[in-house]
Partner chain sequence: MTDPTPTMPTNYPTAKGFCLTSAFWMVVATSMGLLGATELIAPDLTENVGWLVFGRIRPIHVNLVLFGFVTPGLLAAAFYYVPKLLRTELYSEKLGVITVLAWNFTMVFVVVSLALGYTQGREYAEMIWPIDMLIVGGFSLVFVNLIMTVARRKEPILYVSVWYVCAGIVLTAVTFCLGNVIWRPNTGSLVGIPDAILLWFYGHNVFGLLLTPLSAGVAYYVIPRACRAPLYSHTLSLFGFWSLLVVYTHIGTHHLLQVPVPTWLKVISIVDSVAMVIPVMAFLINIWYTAKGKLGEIHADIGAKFVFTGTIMYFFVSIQGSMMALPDVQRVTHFNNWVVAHAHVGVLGFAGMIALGGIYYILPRITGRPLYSRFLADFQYWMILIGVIGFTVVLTIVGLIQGNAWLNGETVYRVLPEMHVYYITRASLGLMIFSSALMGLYNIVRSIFFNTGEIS
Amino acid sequence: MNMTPRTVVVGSLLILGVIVFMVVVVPYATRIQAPSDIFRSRTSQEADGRSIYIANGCVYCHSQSIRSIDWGLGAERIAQAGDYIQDKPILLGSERTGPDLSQEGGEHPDDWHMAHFINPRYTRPLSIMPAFAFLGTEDIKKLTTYAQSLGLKNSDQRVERQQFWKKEAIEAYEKGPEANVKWLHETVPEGWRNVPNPYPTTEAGLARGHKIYQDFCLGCHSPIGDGMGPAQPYVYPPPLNFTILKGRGISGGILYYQIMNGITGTAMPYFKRELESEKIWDVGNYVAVNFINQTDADTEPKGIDAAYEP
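Just the chain, alone, in the form predicted alone, possible?
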């Protein structure tokens, strides 16, 4: 066959046609149109928030599709085609400059989102996400409503859980420090309450704890641990003032459990997916030594020392 201009043009068009058929026509013809088990239609407020999400380019940094190989936020459920049947366009995204948001709904209460959208550094000190304070309160509320819908029926259950525990947390906070601390401790399983911090208080350990505190905690709890960080005006109940814990039955185990698992209903998130065990113990000991002025590190009851411990 001679490679004439006609042959090149016709051949190129045929190849292009095959590609379009396989990539566009076949997937469209065989697409799943049945809703998944978590699917529900979005409310008008959620749809407005989705428009704001699209208009501000959020999809450039956040995906909305969890795969079987993922381990991070949202990985409790693998994405299914039936989750997206009403999404036009589908906002799967390809970048995870920020976390995947496909199951974001109910991970945090609404007031956490308000502080986060106004300035992400208020809740995540190392965040590179731009501030969206310019949107104004009403649009941020719509954007929050959309974020809280991500996960559909599953997110509705998580949001309901946040709302239930927020009422409990507010009631405890408004009764005063003694009742508040008692409630906070009672939400920790009894086995954890009597566990001391297994790591000895060392200069290196406190330095590691300080670094973790700067990276994750000071936006809410402030550099001096009094709960007056920049996020404080936007969240209620406000971040915990650590200094009120002294003499009120605090232990390394209580601090560990609440850092690991968060306090649902408040702006305190869980860190079990971001911080491995030693980092949680170290930041807990840093808080105990520097803000509570009371630590049980490396005290009885304890087991065999780890091989590297001094």
Second form
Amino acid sequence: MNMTPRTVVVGSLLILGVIVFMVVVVPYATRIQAPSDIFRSRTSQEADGRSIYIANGCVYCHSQSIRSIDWGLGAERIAQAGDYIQDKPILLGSERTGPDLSQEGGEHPDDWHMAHFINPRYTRPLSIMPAFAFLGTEDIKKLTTYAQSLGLKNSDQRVERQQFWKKEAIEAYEKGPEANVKWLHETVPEGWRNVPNPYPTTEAGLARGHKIYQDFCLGCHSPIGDGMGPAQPYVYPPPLNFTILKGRGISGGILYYQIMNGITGTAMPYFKRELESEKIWDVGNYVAVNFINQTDADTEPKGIDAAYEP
Amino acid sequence: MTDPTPTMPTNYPTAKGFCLTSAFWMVVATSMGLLGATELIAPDLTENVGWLVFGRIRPIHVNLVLFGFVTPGLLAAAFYYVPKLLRTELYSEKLGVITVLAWNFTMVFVVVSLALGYTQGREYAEMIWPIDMLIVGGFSLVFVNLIMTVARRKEPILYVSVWYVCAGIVLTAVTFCLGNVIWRPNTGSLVGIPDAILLWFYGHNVFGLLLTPLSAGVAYYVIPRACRAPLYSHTLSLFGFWSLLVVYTHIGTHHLLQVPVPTWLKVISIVDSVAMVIPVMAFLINIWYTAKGKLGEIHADIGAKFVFTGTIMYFFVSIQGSMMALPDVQRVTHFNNWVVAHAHVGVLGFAGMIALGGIYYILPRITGRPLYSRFLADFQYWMILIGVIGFTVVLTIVGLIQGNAWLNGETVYRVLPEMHVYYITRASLGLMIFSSALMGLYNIVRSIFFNTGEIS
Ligand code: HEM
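Switching forms now, from the form predicted alone to the form predicted together with the partner chain, please provide the structure.
Every chain and every other molecule in the complex is listed next, the one we just looked at coming first.
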């Protein structure tokens, strides 16, 4: 084959042309334009937030596409082409240094996001996400609006739920500790309230609880459990001061339930995805022993002892 | 900034300019990588310094590596070997020097705009429209200079290196325009899933139509020269060249196997990612058989040593890449540091090594004096080699930890502490690579400007 300059340049351009037609033009011409069940357009505030998301490279750490093999945040809804029909650019992402955000909307109330964007370590002690306090309150609010819209119609539903319970939580908090604790505990289903922590208090269990507390809770509830962690100025109602629970009907079951499910409407997140059952009992007992100074661990009714207990 | 000193009345100012450009931006690019790696260990290190936030540092790092360090390094060699192979002078050294200057200014704009948050948010296509124009302009100038040199050649036959560099530049200019959607200056993107398809068509071709052909061009030049042996097979060159263009260009969708793109497109990309073995081995067999029994000669020339090592890295990255395109493998490897490891073997181990090899191979030939320090170049070689292999091991381990933990249902947050110690190792290796870049810059500057070695 005689490789003249023309053969090289024209030949390779021809090949490229054919391939562009095949792998870019044809997919473009046959693209899905129908919106998916959850699709809606973005508001202008949400679109502004999206620009801030782009400008600060959130896309290098966060994907927005859920796969059928995912478990974590957003795994309830596998991505469809119809979710993205107004995204320019599309922000699928190529790395998950942080969790997928396609269903982030309504996962937390706005105040959690404020504290988290100011400095992610405030709400998530082990986070390696950068602090975004430098953006200023205005831009963080826009960013939050965008984060709350991720998941589109699905997120609207969740955000509404957060807002409903936010009102209730604030109302209860402002009535004073007695009423607040009463409200908090009324939200726990009755069957849980009288359940004591089934495991005995042990040194090993407390040490595990301590570690979990440091890794997950301390930014809000503070190292001494008084609710004055660094996130405190940004969340309202503020993180619970555990000491007020003493003598107010607290139980291992309540602690377990609240830690597992979180308290929608408040910054208190759920931990059922991150902590297995025993870890929740451990950290609950750590809180009960160290901060409330009142634990029901290993008291009746207990049921049959777990097989591994000594 | 290292001024490429257009007024120097010596030979090969364009090639020298690109050597300096590459060496300088390698320092900046690796310092950005090091900073990013450090931020993943100590995220509050740069707290409240907006322009140093990880999400801005990362694209600066990536784009500088691609367009500041590797591409100019490979071009430096091209501006030397194209006229040589064609037995003529470069069409215009003046145009070449202007290209070098424009290229450096463009890189400054890249850094400033990305640091200020002006980005289009698409990987490898982040730069805003005016900078896209500058980059396309840069590639066009290079193309004009090279093709005019070809037109004035005294040697009728075009050697394979010339095919690669000419095709690589012209195809990159075209795919760059397509990938950056330059007909939509505001967003620089299409809408929805087609945007992702186009982006990865382009993103993949940054490696397939820019780094790989330019690196292949250098290898095809340096290895036979250093071995003083004829190229093993002309047929393999032809076969490797055309099959690369056909196969590499349409597998970009293997970056999108887990998102809702048309299944037929995924199937094509998977099948032909495996078929990439053909162009890759055609090239490698040709190079390796040329060097068969001549490893002593290669070892003796530091430039050839870099280049030859680059070809070995090419083997590994490509075989790994073909594996990574298999859906069952990608269930574990996608979205995590496994891919980052692959990217570093490819861009630093393969294309970066060959770029440095090209520079060190031509430096004595364009200055007429030996390298300022062969020892420093050798030291740099080992630091980069250890750095890349270290990266690969460490990041592959982290990738496997992440991927398997996620598959097993663990949340991203829970896996973070497990990665910490590997991230520290990774940043240490990054420090090594950064130091080697400084060393390289010093060596290259001394070789060009203050070289007191015997004129040969
Ligand atoms: C036959 C050759 C190759 C094949 C089949 C291949 C395949 C792949 C695949 C499947 C991915 C996506 C991984 C994922 O997201 O899960 C990938 C990513 C990547 N590859 Fe390759 N690869 C090859 C060679 C190369 C070479 C030679 C280079 C560099 C010169 C390279 C650089 C990269 C980079 C930088 C990425 C990361 C892209 C991102 O930002 O997500 N690859 N490759």
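For clarity, a rigid core is taken as the largest C-alpha set superposing within 1.5 Å between two forms. Not measured: the values here are computed from a predicted model. Residue numbers count along the first chain shown, from 1.
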{"item": "Exceeds or equals 2 Å, Cα of S12 between these two forms, core fit", "value": "yes"}
